[in-house]
Structure formats: C-alpha cells, structure tokens
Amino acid sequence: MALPSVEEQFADALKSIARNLEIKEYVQQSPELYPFFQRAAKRFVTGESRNDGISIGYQLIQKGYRISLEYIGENTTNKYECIRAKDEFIALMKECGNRGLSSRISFDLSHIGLSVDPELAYQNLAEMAKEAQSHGLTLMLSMEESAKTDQILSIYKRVVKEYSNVGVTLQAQLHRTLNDLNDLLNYAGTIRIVKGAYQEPSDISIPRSQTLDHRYLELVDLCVKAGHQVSIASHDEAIHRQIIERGYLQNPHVEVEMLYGIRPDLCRQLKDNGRSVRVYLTYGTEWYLYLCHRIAEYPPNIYVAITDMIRGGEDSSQLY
C-alpha cells in the first residue's frame, strides 16, 4: 500500500490543527499572531464585516460574474449565538435586497443551530429561506462532516418542499452521495457538487484520485441530463477541462463556482469565454477554520499564506 505524500500529511495534519479550538482561541487572542494571520486570510476572505462582502460581491457583479454571500461561522453551540448568527444573514439579506444586489446566501447548518437542536436549525432556516425569497435570493447549504449528513439532508428536504430557493451541497468523495444525489433530483433545489475538504474514514470516503475524478463527474452528469440545476464548485482544471469538452456549460442551469482569492486567473477565463462563473465570498471574525481549509485543500498555498502574513496579503477582488 502506498504511503501518503508529504503534502497528503501536511493537509491532514492542518485539517486537525484547524479544529483544535485551544489553538485558534490561542491565534486569535494573540497580540502577535492574530495580525500576521489576518493578513494571510485576507487574500482568500472580503474583510470581517458585511459591508466588506457586499462591497466586492457588488464590483464581481460588475464585472459579470455571479457571487454567493457567507458569514463565516459553523459548530455554534450556544443557542443564542445561533440566533444571531440567522439574525446576521437576515440583515445580510435585507441589504442585499435593499441595493438591488443578486446574492446567493450560503451558510452551514451548524452555524444556525444544528449542533444546539436541529429543530432550531429547522426554523431558523425557514425564516431565513421566507426572508430571501421576499428579496429575490436564494440559499445553500453547505455540507459539513459525514456524521451531520443525514440531519442536513432530512432538514433540507423538509424545507425544500415550501421554499424552492433552497439549495444544498454534496461531496463527491463520500461513497452514499450517489444514492443521495439520486434521491435529491426529485427536489426542485440546486445541487451545488464539491470534492468534500473533510477528513473522513477511508471506508466511507473515496481518496484524492482519479476515481474521485470520475465520481465527481458522474455526478455531475447525472444532474445535467436530469436538467436539474447544478453548481460545479471546483478549482480543479483537469475537471473544467471536462465539464467544457462534454458542453455542460452550454446549459443554462449549469454553472461553475469557485472560491474568492482561489484561481482567480481561470474564472476570468472561463467568465471571458462566456461561461456562468459564481465567485463564493465570505466575511467575518470566524476566518481561522476557513483559512486552514483553503491552505490544506492546497497545500503550496503555505508559501503565499506565510509571503502575506510578511508582506501584507494582497486585494484579491483585483484579480477577477
């Protein structure tokens, strides 16, 4: 069997970091540290208030792309932080309608309650899916840890059948997505495809691989011949290489999204050659988890994190 590769330990390694919750409280109450770290998540994160997310959604916009909103948050479990947490992203909305701004709002459930109670979660969702929809907008889900699929699944769907402006994400490296996705076809919700960023046991997940290329794209498939609307969220050229030789771009209910300060250079390619690209921004204090995600999913984006924490990191939205 072979070993992982240095880079393969050094991904899983961070991964565990990021969820040491003594280590980040320890970053972010530091004098020091907090300020050299700030400036590595700037490149992948708007700012830490709401004006700064919708200030670069509105230049992306601009420019021709489409965006989703998120206030960075997830595994809240005080109940009132979750109430505040779903107040946020009502006020997010609410600005977002207020200046004609076409958003998606993108979210994890846990952030609005699902680790307190999952009945909260459930309400909460459903203020918050009336709420967009009186604006014109819509809402993901994110997808989180294998052990909270099921709960998302089951509330997604319940939600789903009174608000059709709710999507929910999948990730391709579990081996039950196919059985899911499957099921979610019969729901009027966009499916947003992922590879999954999540450490999870080898004998329910499939490795970084070619097979979880093909995985990735079968599903995918599936969606599109169903003319179901997808969002193919992947940073991966070899599968954008794909998705154009088999013309999926060429519907209109498929799109490509990608996140903020992450190749910046094929969305404007792939937005200059007319295809439907979705820039995901995020903003807020809860920055640390994110960023070690987006240096571990590539992890020679040590060196640009540790260049910026030195330097100053640099105006992403400039990119685009």
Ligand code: FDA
Contents of the next structure:
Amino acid sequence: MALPSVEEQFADALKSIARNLEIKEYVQQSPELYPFFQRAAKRFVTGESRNDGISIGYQLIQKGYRISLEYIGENTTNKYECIRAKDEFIALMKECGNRGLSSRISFDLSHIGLSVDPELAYQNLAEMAKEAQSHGLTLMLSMEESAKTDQILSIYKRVVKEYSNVGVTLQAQLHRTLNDLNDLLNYAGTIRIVKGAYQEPSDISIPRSQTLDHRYLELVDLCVKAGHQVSIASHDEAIHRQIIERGYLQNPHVEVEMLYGIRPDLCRQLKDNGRSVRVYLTYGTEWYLYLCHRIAEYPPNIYVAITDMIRGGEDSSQLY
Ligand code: FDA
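Shown: the form predicted on its own; wanted: the form predicted together with the named molecule:
Now the complete complex, all chains and molecules, led by this one.
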C-alpha cells in the first residue's frame, strides 16, 4: 500500500488540529493570534456581521450568481446558544425577505441543537423551514462527521415531509452514501453532493482518488436520472468537465455550487458560459474551523493564508 504523501499527512494533521477545542480557544482568545488568523479568514468568509454576508450576496446576485448564506457555527453546547443561533437565522431570512434577496440558507444541525438534544434541533429546524417558506427561501442542511449522519438524515426526513423547501448534503466519501441517496430520492428536497471535508476511518470512507471521483459522478447520475434537484458542490474541474460533457448543466434541476473565495475564476467562467453557479457565502465570528477546513482540503492554501496574514487578506468579492 502506498504511503500517504506529505500533503496528505499535513491535511490530516490540520483536520485534527481543527477539531482540537483547546487550540481553537487559544487562537480565538489570543489578542496576538486572532487578528492574524482573521486576515487569512477574510479570503473565505465575508465578515463577522449579517450585513457583510448580505451585502456581498447582493453584489454576486447582481453579477448573475445564485447564493447560499451561512451564519457559521457548529457543535453548540447549550440550549440558550442554540436558540440564539436559530434566532440569527430567522433574522437573516427576514432581512433576505425584506430586501427581496433570493438565497439558500445553509447550516449545520449541530449549530441549532443536535449536540444538545435532537428534538431541539428538529423544533428549531421546523421553525426555520416555516420562516423560509414564508419568504420563498430554501434551507440546506450541511453534513457533519459520520457519527452524526444517522441523526441528521432522520431529522431531515421528518422535516422534509412537511417542508419541501429543505434540502440535505451527502458526502460521496462515505460508503453508505449510495444507499442513503437511493432512499432520499423518495423525498422532495434538493440534494447537495460534496466529496466530504471530515477525516473519517478508512473502513467507512473512500480517500481522495479516482474511485471517489467515480462515486461522486455516480451519485450525480442517479439524481439527474431521477429528475431530482441537485447541487454539484465541488471545485474540481475534472468533475465539472464530466457533468458538462454529459449535458447536465443544461438541466434546470442541476447547478454547480462553490465556496466563496475558492476558484472565483472558475465560477466566473462557468457563469459567463451560461451555467447556473451558486456561491456559498459565510459570515460570523466562528470562522476558525471553517478556515482550517479550507486549508486542509487544499494544502497549498497554507501559503496563501500566510501571505494574507502578513499582507492583509484579499477581498474575494472583487474576483467574481
Ligand atoms: P478536491 O478536494 O478533490 O480538490 C480538487 C481540486 O479543487 C483541487 O485540486 C483544487 O484545484 C480545487 N480545490 C479544492 N478545494 C480547494 C480549496 N480549499 N482552495 C483552492 N482550491 C481548491 N463538506 C462536508 O463534509 N459537509 C458539507 O456539508 C459540505 N458542504 C459544502 C458545500 C459546498 C457548496 C462546497 C463547495 C463544499 C462543501 N463541503 C462540505 C466541502 C467538501 O466536502 C470538500 O471538502 C471541498 O469541496 C473540497 O473538495 P472538492 O470536491 O472541491 O475538490
């Protein structure tokens, strides 16, 4: 068996560091480190306030993109904070509604209650789905570590029966996803397919490889052939080429979705060629883990992050 490359080892180490709460708290409470990391985060996060997300979202819609908005956070550990997070999402939706901003609202279920009490997560999700529906908005559940997959899917299936404006993300890297997708095709909501950002045990997951890319396309094929609404959430040009060759991007049910600050050139090129492109924008103060993931999934970003720390982060919105 081939040994992991230095880059793979670095990415795995960074994913572990990202999950280490002591390191996270140390960085976020350090008056020296915090501003440095924040400069690096600026490339990938619109800012700390709701208005930062909304105003960049508005600019991108004007340029012909669709958007997703997320108030960043996860693994909230007390009920009060879960309700506060849910209230922020409700306020975000009201503001989108008032400004006529058509957005997908994306989030982790563990941000609004899953880590405290699954019933709290369900209640908060149902309240958000109702609010979203009243403004013509859609919700999208992110997919978290595999230990949470069953709970997330079970809550999702419960809520989507009543609110078809809620979608869910599936990770191609997990072996189980093929079965999960076949099941979810019986439900109404949009399915977002990602490769997977979490470090998972090798017996349940496929590492980055051609095998994973084949699985990814297999999942997309299944959605498209079933006439299901699908979001192809990847920055991988080889995946994009395949779906363009298969004619999928002419299908109104299919779109490409990419994270803010990553490959804005590719987003622009696809959009200028008439493809549906959604940009995923985040805001909030909990950007640390998000930044670590963006570096871990593409280790050359460490050089970009260090340069941003020294010179000041780039405002990505101008690059679209
Ligand atoms: P992959 O990692 O295979 O890399 C292929 C190429 O893409 C690279 O060679 C590089 O050119 C480019 N690239 C990828 N990442 C880059 C980066 N950070 N910077 C610069 N270039 C990069 N994950 C998850 O587990 N749960 C979730 O809910 C979500 N949600 C989500 C929503 C959206 C809209 C996106 C785009 C992604 C997610 N993810 C996610 C993250 C996802 O699982 C995955 O980790 C990243 O998208 C990276 O995988 P790719 O398919 O993009 O390419």
